[in-house]
Amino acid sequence: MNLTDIMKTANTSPYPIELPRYNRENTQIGIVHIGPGAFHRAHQAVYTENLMNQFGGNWAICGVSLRSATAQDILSKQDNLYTVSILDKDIRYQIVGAIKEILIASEQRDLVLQRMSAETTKLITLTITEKGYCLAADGSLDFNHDDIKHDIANASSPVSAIGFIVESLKIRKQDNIPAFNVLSCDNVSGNGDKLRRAVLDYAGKLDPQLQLWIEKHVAFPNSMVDSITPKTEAYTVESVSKAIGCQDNWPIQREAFTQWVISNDWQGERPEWEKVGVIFTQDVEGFEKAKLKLLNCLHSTLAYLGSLAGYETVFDVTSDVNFKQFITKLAQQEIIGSFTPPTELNIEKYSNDIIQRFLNPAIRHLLAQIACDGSQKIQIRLLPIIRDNLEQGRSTKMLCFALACWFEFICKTVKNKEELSDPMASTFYQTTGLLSEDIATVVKSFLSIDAINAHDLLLNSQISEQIEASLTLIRQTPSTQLGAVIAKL
């Protein structure tokens, strides 16, 4: 796969193909990506893809692995092109060729640091997970990794994406090379602080100079980002390279909407990804409570409301208007006015588009998946709405509704002795009450589980008696006739 060929082919396509605009050969390495997966393929690469279709600039990415060489094996295969599938009503494809190189640091080390110490290199940007910056519990760099241990004791070999980024730091120090800066892009709330606080600790330990320097020069922007990636299948290359004409042996699949959002908190040049679409704040929390309570929200509700209804995926329960009457209703009248939204965000917009995410055919999201590790999810997603509802006198009827959901599910799996996903299955076995037919049992003996931190709405005698109410509704209701049912709450 070259972009000659694919050329070719995209003009004889019945879909319609976007392809590179600009001169690749001539456009210079600006960013490197360490953790070159599929979102960042799929999201970050594809903004920088199109700034540089209509604006040009020198903003290509060099993709660096830290151990796998998967994408680099796949990749140079096709001259680092790949096709982004986006997955709407009409599906259309992109062929994306920001990515000009990718590079293995367990196996490429010093070419990986010459990258990112070279001049032209303005932007280090990461999607590693939180767990790759090798944090302690307290948030502070966990020296006791054994990654740090290795790279404190030979910083100028690293492994980590920490030591890589302090050695790369150090040598532009060395030789008067302006810092560059450091984003984020990990689906973590308050990462480039998280980062910050891993580099700054590991810099300290080996030279307080360099510290200092790195806190006055480099800039750590939080971001936020948002688009579901389904996982790249074998049926996923057959489609895509058969719409292409060409054979591409890595695809990204995507749904149309996307959202980047990151902090104003920069120093030196940066991609002027504005143009795009990105949207640049001073509110980043404020977008990620926006998509937590909406989004992930109503996912959430979805997830054991339509599994308890029978429902396989998010696009089959919210095509039952009963179920999206439900979830339109519970945002309107109880998530949206719980807190206040980003001043850039149209939030009755915001969420009206989130269901019509949910409504994507090609998109098929498992509700079993979204159900996975509830217990977690919970006092995130739902159980701080329901705290502030009762601190602002709003209503709590459809949120303690999603909550008994929960709990019936929950319920079911154990009376079934079916397999639970979720870090507190021992407990939830354990926990004789929840096999109860005493409606009330089940929900003081959910709320008085310790680690799901609810002791205070068992406390609250309108809490308790609306997810008895609620749990007993759901229990006295066919699954068939659910929808029914919710529809008049």
Ligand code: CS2
Second form
Amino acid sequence: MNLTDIMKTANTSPYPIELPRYNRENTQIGIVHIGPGAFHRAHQAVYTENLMNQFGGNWAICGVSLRSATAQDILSKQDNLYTVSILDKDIRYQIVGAIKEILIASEQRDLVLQRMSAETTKLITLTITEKGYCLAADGSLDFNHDDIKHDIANASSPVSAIGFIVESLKIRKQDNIPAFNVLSCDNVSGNGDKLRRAVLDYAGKLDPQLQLWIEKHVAFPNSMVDSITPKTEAYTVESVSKAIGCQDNWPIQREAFTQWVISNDWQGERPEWEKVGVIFTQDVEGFEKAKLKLLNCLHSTLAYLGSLAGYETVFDVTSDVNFKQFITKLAQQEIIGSFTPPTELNIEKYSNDIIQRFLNPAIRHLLAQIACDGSQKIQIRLLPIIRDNLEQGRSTKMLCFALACWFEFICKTVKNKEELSDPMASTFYQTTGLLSEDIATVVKSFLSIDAINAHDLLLNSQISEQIEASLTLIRQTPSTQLGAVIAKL
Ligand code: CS2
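Requested next: the structure of the form predicted together with the named molecule (the form predicted alone having been shown above).
Whole complex next, starting from this chain.
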């Protein structure tokens, strides 16, 4: 697909198709984005595209994959254009041209450093997941991490995102080029603070003067990102290509709802994304908490509970009245109230709207996709609410039931020797206690796994008893009866 082809076919398509309206050729790269996966292309790239469509500006994106060649292989053959299929009552399509090139850091290191240190590059954005920050459990940079060890010893030929950021800042400092800002777009609370800590720890080890310079000149705003983006499946490629009348080998699908909240903490020039709906505020934390604790916690709950009950998608499980009632009650009784929402958010409405978003019939969001990486997600989506509720004397019963669903999901996968998509998969396979028939042993084994960081909950008898009772109930109940059981919780 190229722009000329798509301009011809767009006119004859029965669907609304939006095309880039700015001059792609003449638009300079202003953003280097590390991790140009589906979420970036569905979210930040679309905001940037909308900004350039309406107001112009030199904010084209250079996408940098740290290792994988897939994005470059596929997108370079279609002029780095791709379609976003926006799924609502009516489907519409947007052809996005904001990504001008994709580089692979492990193969094109010098070119990546060149882009990152170019004066025209004002901003580095990232979606590399929390793993990519290489942090130790205490929040500092993990100097024992293989990539960090490598980069400290070979600073001018880095492999990690942190190594690339610091090396390019070093070049900018040496060449008297103003620093860029660094914006994390990962679904992690305090994402900018975490990234700042990783970058400063790393820079401090290499050169304390550089560390001071970065501290003074680089902003690391926190941000909250939201838009449900199911994985591209073969049917997506087929249906999108048919609708737009051109072969697109990597279209993205997402819901119409999208939100991006960024802290006001910036230095120098930035894209004026507020003109296309981005919220700049002092209270990103409140938005982050609301999103992680409501949308993401309910998502993970449905992923494990729904899979145990034999459902395949978020829509299917939420359409079952018992499951919808369960997450509604969970939100109302154990989540809302565990934190202070931002003043501009009506939290009851926000919560109900999320459940409506799960009921979007145009979206086939697989529970299996959300179930991935549970060891990372549960730690930020579920455990902090349990802790807050304990501290505030609020109920934890349904939250513990949700946690028990995750335990059972892992136990079943390990017992059946199925593939587990989780960075801690090997730890789970090696923890023999998970295979025990004794519920108390299973619960104790889970909560004792260091990387889950839940030792405090193990010591709390209320919590271990509630998880044990939930797990017992789950194991005693045939999958088809789970709905009836949760209706009574
Ligand atoms: C989901 C998220 O896969 C998951 O774990 O909960 O990706 C969710 O769809 C997004 O955070 C929505 O913004």
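Residue numbers count along the first chain shown, from 1. None of the values given here were measured: they were computed from a predicted structure. The term rigid core refers to the maximal set of C-alpha atoms that superpose within 1.5 Å between the two forms.
Remark: with the core as the superposition reference, the CA shift of residue 433 between the two forms reaches 2 Å or more. After superposition on the rigid core, the Cα of residue 94 moves by less than 2 Å between the two forms.
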